[in-house]
Every structure is written in structure tokens, then in C-alpha cells.
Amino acid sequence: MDSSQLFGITMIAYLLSSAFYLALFIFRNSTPGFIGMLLAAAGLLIQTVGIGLRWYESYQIGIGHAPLTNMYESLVFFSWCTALFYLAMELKYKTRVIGAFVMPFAFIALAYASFSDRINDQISPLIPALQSNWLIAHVVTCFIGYGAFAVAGSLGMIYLLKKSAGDKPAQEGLFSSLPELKIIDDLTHKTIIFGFMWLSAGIITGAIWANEAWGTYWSWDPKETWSIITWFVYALTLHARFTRGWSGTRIAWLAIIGFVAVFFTYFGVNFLLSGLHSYGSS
């Protein structure tokens, strides 16, 4: 069995997990939620083995590099980071129903990586710019942040749904399984802080890597520009929270806007704009 088959099994596990979490959300029965959690954990374990196996496969063909260098591998890693962060949050805060909104992201990332005609899933030699010890540090820190921001964006959507349902008694039954607004707001804030720290580390390691590869810490490449735009969106969100006391609906919208910025930084730049990071779209 090769790594791609393990990722296929993981994709199915995440799909089923999403379905069971959705059943928890709709029917407010704890059993589907528990099954969803087990499926998510099993998928994460299988995916971890798959990532390790793909790394080993690269050595078998004489290339030997971490599986973090193209769009296929980054989507797999984004899915892994999202699932890992969500499960850690569920275990810590006992917010199982949120999986109905988060685990679909992990599934969609793997499904797109597996079935899109635009993505090459072959293990390829590293281009010169990627032949650096900073590769793992930069990609890992950025994508841990991206995974956290995917969860924060989901929490923002959950907050808005819960808030809207509060004004419409007929919808209260459907959304009654969601945590209280204050809890959702607090989780959104904590998740953004966590993601912001990792994104900051990713930008710093990326700048060091850029200086090593291209002789400059910052070149205003489209990926760099959108990374700093994303950083400022979350920096302003945290600033507004700490100095202006913003919370609730405003923070929920900013969490969603921030994730849209992450999405464009990740996909839009790769597919729509050319630059030093264009290799990431293959």
C-alpha cells in the first residue's frame, strides 16, 4: 500500500466523520458525535502514517525530501493540520458539535488534492529555491496557522448562525446543540491568537529562507504581499479586541474575512498570480 492509498482512506474517514458530526448537529444525539470523533482520530492517524510513508517513498526514488513542496503535498498537510487542531480543541473544550463545520474542510482539501486535474501528485525533485533547511520550518509554521484559521473561520460562521437563530424562535431547535455565544466568541479569539503566533513564525522563517535563496528578506512577491495582508487582518482583529473591546459579531466576521484572505494567499496567488512562489501551484 502506498501513501496515496492511505490518503484515500483518510479522505473517506474524514467524509464519514463530517457526516456523523452533522448528524450530531441535526439530531442532537451524542452517539453520532462520538463516532465522528473516532473516525476523525482514525483518519488523522492514517494520514500521519501516509505523510511519513510519502517521505520514505521520496528517499526510495533517490529524491529524499519532506512531503511539503507542491500543491498536492501542501493540501494533504493543510488537511492534517486542520484535523489535528480541531481534535485537540475538541478534547480540551468538549465542543464536539463544531466538528460538523470544521471536518468538511479537512475532507475537501484531501478530495481536491486527489481528484483535481490541476494538481500533480507525483514526487518531484526539489527546485533550487526549495533546497534549504528552512523548508520544513517555514511550511510547518505557516500551515499550523492556516489550520487554526480554518477552525477560527468555522467558529465565526457558527457564531453568526447561532446569533441569527436567537432572533428566530423557529430555528432555535436546530441550533440549540451549538455552544453558547460567549463560548464560541472566546474559542474564536483563542484560536486566532494561536494561528496568529504560528503565521508570524511562518513569515519570519520565510523571510530568512528568502534571504538565503534569493538574497533579500522581502521582495513583495504576490505570495509575500498577500501573506502580510493576511497577517494585518488578524493583527487588526486582535488589536480591536484588546484595545476597543470588540467581540461577538464583529470578531466573527473578521475571523471569516481572515480565512478568506488565507484562502486567497494559499490558492488565489498560486493559480492567478505569477511570482517566486509559482512552483506551489503544481
Contents of the next structure:
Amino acid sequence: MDSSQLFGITMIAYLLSSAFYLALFIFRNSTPGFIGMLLAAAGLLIQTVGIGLRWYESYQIGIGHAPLTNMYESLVFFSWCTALFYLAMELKYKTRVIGAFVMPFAFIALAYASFSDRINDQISPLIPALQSNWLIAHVVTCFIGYGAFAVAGSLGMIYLLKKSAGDKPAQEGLFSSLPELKIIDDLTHKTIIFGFMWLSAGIITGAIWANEAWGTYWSWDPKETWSIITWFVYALTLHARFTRGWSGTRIAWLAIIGFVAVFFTYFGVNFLLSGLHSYGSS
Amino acid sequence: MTKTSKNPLLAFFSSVQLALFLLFLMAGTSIIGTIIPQNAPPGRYLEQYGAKMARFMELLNLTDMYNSRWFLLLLLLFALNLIVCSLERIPQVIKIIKRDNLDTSADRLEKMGLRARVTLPGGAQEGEAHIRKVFQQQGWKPQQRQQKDGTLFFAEKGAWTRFGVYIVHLSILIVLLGALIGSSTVAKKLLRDPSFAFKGSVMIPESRQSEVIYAFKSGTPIELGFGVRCDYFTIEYYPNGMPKTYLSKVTVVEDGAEVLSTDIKVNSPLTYKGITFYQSSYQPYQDYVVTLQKGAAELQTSSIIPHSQQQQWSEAGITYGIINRENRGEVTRRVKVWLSDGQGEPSIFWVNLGQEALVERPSGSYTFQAKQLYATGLQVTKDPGVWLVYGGCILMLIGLYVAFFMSHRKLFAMLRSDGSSATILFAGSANKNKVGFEKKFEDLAGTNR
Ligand code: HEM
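Having seen the form predicted on its own, please provide the structure of the form predicted together with the partner chain.
Up next: the whole complex, starting with the chain shown before.
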């Protein structure tokens, strides 16, 4: 059994989990929801083992390093963070239906990592610039943030869906199984706050690393620039809420726009633009 | 919040709308510079975008937009906005913190979000004992004051956390200030002292020393005030041919004395007297550092030689030379050596660079070792603002934590007694994380049974 097989199993678990959560959403029957949660938790566990195993494998072939150093590994880690963040949220706030909108992200990230021919899943040795503990701190902090923002973006979508279905009387319509608008709004806000902390830490650790490796903590390379654009978007969102009292639809849209910015920082820059962080294109 | 007479300029800079607008503008305009390549040679823009568009981009500084006046102006406005807005609000926060809470009336307590009423048998003394016990169990130290309807007890926690926001705002200003202090442009144009802060580079061939480095872009030489000698440069490879390590051994020489010797690698630079040297490039020469040794170190020589040129080692009576080599790009992997002591056939052999070859000759045994001659390319930076930037970053994380996850909590208890029973009205408030405080409040008031 090697790590990529474990990730394959995880992928199937996340796919099934998404399907069961979806069944909970559509049929409002709590059994599939529970199964969906179990599948997500099992997937997370297997994925955790997989990440550990991949780490171990890298030592076995003599180029040991944390599995956080190329596009494949970062996608696996993104999927892990999203699933972990979502499950923690479900545990704390008892909002099971939301899994129908979040677990597909965890699944898609893994499926894309495994099946896209743009992505190389080999464990490769680290070029000198990547041999730094700051790299690990940087990737971990960024991706916890990204996982939270993926959840916030989903919450934004859920909000808009539910809102567009109108405030029909309860127990009617497809969206009535979703939490109340006010609760979704509140969760979106809390998730963005959490993500903003980690994104800030991610940008900071990245800057320190850049300074250690290249002698410049900030060089406006496209990836850095997009990360600060993302940070601006969320800072704007937070201030609009704290000081202008924005909530509901407008925050939902900002949560979605923010996630689009995250997505572009993560993928768009690697595939469409060029810069220091070009390892993603391999 | 709008006061009657306010300076319109101040009003403008203290508004949060301006902050939202600037954040939007900075996010939006920053995108441009990620699409248009920055600081490329002018010809490239002509080619890619046509003459008209290229002129337009030149006009708006879009080819170096993050250093353009208009972008720096945006940052400046943002900083001003931040300063004015925060300064205007801080006095209000201080007022809230200093407020005399023991002056709160029973009516106000009745309007607070969290309330609980407890009735106890006994008089005022039993009531007070109960309140003190409740507060102290949770580690709150109450103050008290006699009011007209009863005795008010009050305690609070985390009042200072109301400053969390301003810690974050201050941290941003500190980071910007650090960036300003570390800017080579500021050093050159404002302070007229390019050696205060700079970014540049230098190529030092092995065994040579340099006392100057060359500023980026302008190429102006900048004196270091000491010398840096490159003793040795090497590249290690992984088995698959990818580079594993770029390493320079360097020695700092000051006033003719060797001060320190160390290794510089990617991700582990050398800092000396505020100047940091980073491994950033290298240049292989088509010359070789050859070390020859006779027997067990009876005689030894080391010299830098080009290829295809006969060399003499007269002490040992030897002639030798590198007659061929195998290169990958400019990097030599192995060399073919010709060596003769004038007796019999000369020895001709291949040897990998960095490895020793033992040559048996009629006149004795010789050890031959060759290494390619390199120059190491160091990026050299002096950034006196970097510690402010780092400090600001740490402060920002602390501030974010305080602003988001800590709150100012207040707990009141109004005690009234009519001799045979005591009524206590508990009331509480928190400026954030209200749900969390609600649980705590129930514990405190003893109503969560
Ligand atoms: C990107 C830069 C900025 C960051 C990261 C930032 C961060 C924050 C944070 C974390 C809060 C805390 C909200 C809370 O929990 O109460 C906050 C509040 C606030 N910020 Fe900013 N801020 C930034 C720029 C600005 C600017 C330029 C202004 C100028 C008007 C501003 C005005 C405010 C105001 C008025 C509040 C509300 C304070 C209150 O609660 O009374 N911020 N900011």
C-alpha cells in the first residue's frame, strides 16, 4: 500500500460523502447525513495516514521532506484542510447539510491532483530554494486559510441559493433544510475571520522565507501580489461588516469573490502567469 | 459619530468609506501588474502591445507600477486614512474603558442582554457573601458602591482588548515604515546616502576578494567597508541530475585581518555588519584549480590553469595539462589529463572533477585532483528596516488575535434586601463573542442548573 492508493481511497470516500450529504439536503432524511459525516471522517483519517506515509516514503528514497512542496502535494493538503475545517465546523455548529456544498471541494481537489496530466505526483527532491523550514510554515498557514475560505465561499453560495428561493414558509421547498439565513451569515463571518488570521500568517511566513532565500521580503511577483489582493478583499469584507453593518447578500457575494481571488492566487498564477512560485507548473 | 463642526479634510480622512474605496482600488489596480510583465526591456512592450499601447503604458507607469507615483500615492492615502481614523476613535475607546461602571442604574441593568435574578433568604450580609463567592469562584474581583436602590457590585475583564483593532492598524503602519526605511530609493534620493539601504550583487571568482558591490539597475558601485573573499564554490547534484546545493565558502577580511569564515547557501545567508549576502548565482569558468601531490605529501602544488595548455611543475620535474573535458552546458563533469615525468610513456586518463586520481610513475606516485573554477554570484542587501517589518508582522498577528478572539466582558450584580430576603440582579455584557460569554455568565450567576 502506498500513499497514492490511500489518496485514491480518500477520494472515493469524499465522493460518496458528498453524495450522502447531498441526499440529506434533497430528501431531508438524517440517516444519509450521518453516513456522509462518517465517510468524510473516515476519508480524513485515511488521508492523514496517506500524508504521513508520503512523508515517510520521501525519507525511504533518501530525499526526505514534508509532503508540501509541489502542486500535487499542495492539492492533497488543501483537500485535507478543507475536510478538517468543515468537520470541525459541523461538530461545533451542528450544521450537517452544509457538507453537501463543501465536501465536493475536497473531492475535486483530490480528483484533480490524481487525474490531471498537468500535475506530477512523483516525490521529487527539493531544489535549493525550497529547502527551508519557512516553506513548511508558509504552506501550512496559507492552506489552513484557503481551506477556511473554501468553506466561506460555499457558505456564501448557500446563502444566495437559500435567499433566491425566497422566504417560503418553513418545511417547504428544497432549501428549507438549510440553516436559517442568519445562521449562515454568522458562520460565513466567523469562517472569514478565521481564514483571515491564517492568510495573514501565510503571507508573513512567505515574506520571511523570501527574505531568507532571495534577500527581498516583498518583490511584487504575481503570486505575492495576488495573495495581497486576496488579503485586501477580505480586509474590505471585514470592515464593510464591522463599520458599515454589511451583512447577508453583500457579504455572501464578497465571500464568493474572496474565494475566487484565493483560487486565482493558487491556480491562476501558476498556470496563467509566471513568477518565482513557478514550481506549480511542473 | 458626526460632530457638528469638523474640518472637512479630517472628516474625509477619517471615513471608513474612504478605507473601503482604497482597499478596493488597491486590490483592483494591483491586478494590472500581474498581467503586464513588470520591468521588462522596453522593446518587449513595443513588440507585444504595439507602439500606441506601449506609449500609453509608459505614460501611466504600468511597466513598473508598484513603484509608480500613483501607486505609492494610494499607499500614502491609505496610511493617512488609517492614522486619522484610528486617532479619532482611540479617545472614544479610552472613554469607554474609563467609564464609571459603578454608576450604572438598575434600569440600565434591566436592559442588558444577559440578566438573571436570584432571591436568597437572609439579609444584606448573606446576599453580599453570595455575590462575593460567585465573583471570586471565577476569579473576578468586584468593586462595590451604595446606590439609592441597593448595592452595586461590578467587575470586568479584558477592557484593554478593545485596543486590539488599533494594535492591528498600528502594525500596518510599522510595516510600511519599515519598508520605507529599507527602501534603496529613499536612501538614494531622500537621504542621499546609497550605503544606508541597498540591494545589489557581486560576482567573486574563487580566491578573489571584493570590497564593493554593484547596485541593481543602476550598477553603481557601493563600498562595503570590508572585503569578502570567495574561497570555494561548489554545486552538489542529486542522482537525477537536479541541483541539490549551491555552496560558497567565504571569508570576511577587514583591515587586512580575516574576521570570519563561513558557508553561504541558498536559504542560509551570511549577515555581517547589517549587510546580508545571499547565494544567488554562479559563473563557471573554463579554467581549473588543479592540486598535485607527490608521494605522501612530500611535495604539493596548486594552481589555476586553463585547458589545452601545458603546465610545468618544475620542483617535481613534471609536465601536465588538461587535454579534453566533458561538459554539460558550461559545467565540466570530467577532464582528460596528460601527465609526464619525462620517463617512459606519458599517463593519459579521465578523472571526474572533485575526485582524486592516483598516478604511478617511474619517478614516484602522484595524486591529481581538479576542480572547475567558479565565480560565486552573491546578492547583497542592506535593509535597516527589516526588523521593523518583522516586528510589525508579529504585532499584526497578536493584534488580529486580540481583535477577533478576545473581548471586553462586564459583570454587574445589584443587591437589594428587605431584611428577611435578598434579591440579586445579575447582568452582564460582552462586546464580542457574546455566545461564549453567555455560557460563562450562566456559570457566574449560578443559573445554569
Ligand atoms: C488592510 C488593512 C487593515 C486591516 C488588516 C485592518 C484590520 C482591522 C481589524 C482586524 C479590525 C477589527 C474589527 C473588530 O474585531 O472589531 C478593524 C476594525 C476597524 N478598522 Fe481596520 N484594518 C485595516 C485598514 C483600515 C483602514 C485604512 C481604516 C481607516 C478608516 C480602518 C478602520 C477601521 C475601523 C473604523 C474599525 C472598527 C473599529 C471599531 O470596532 O470601532 N481599517 N480593522
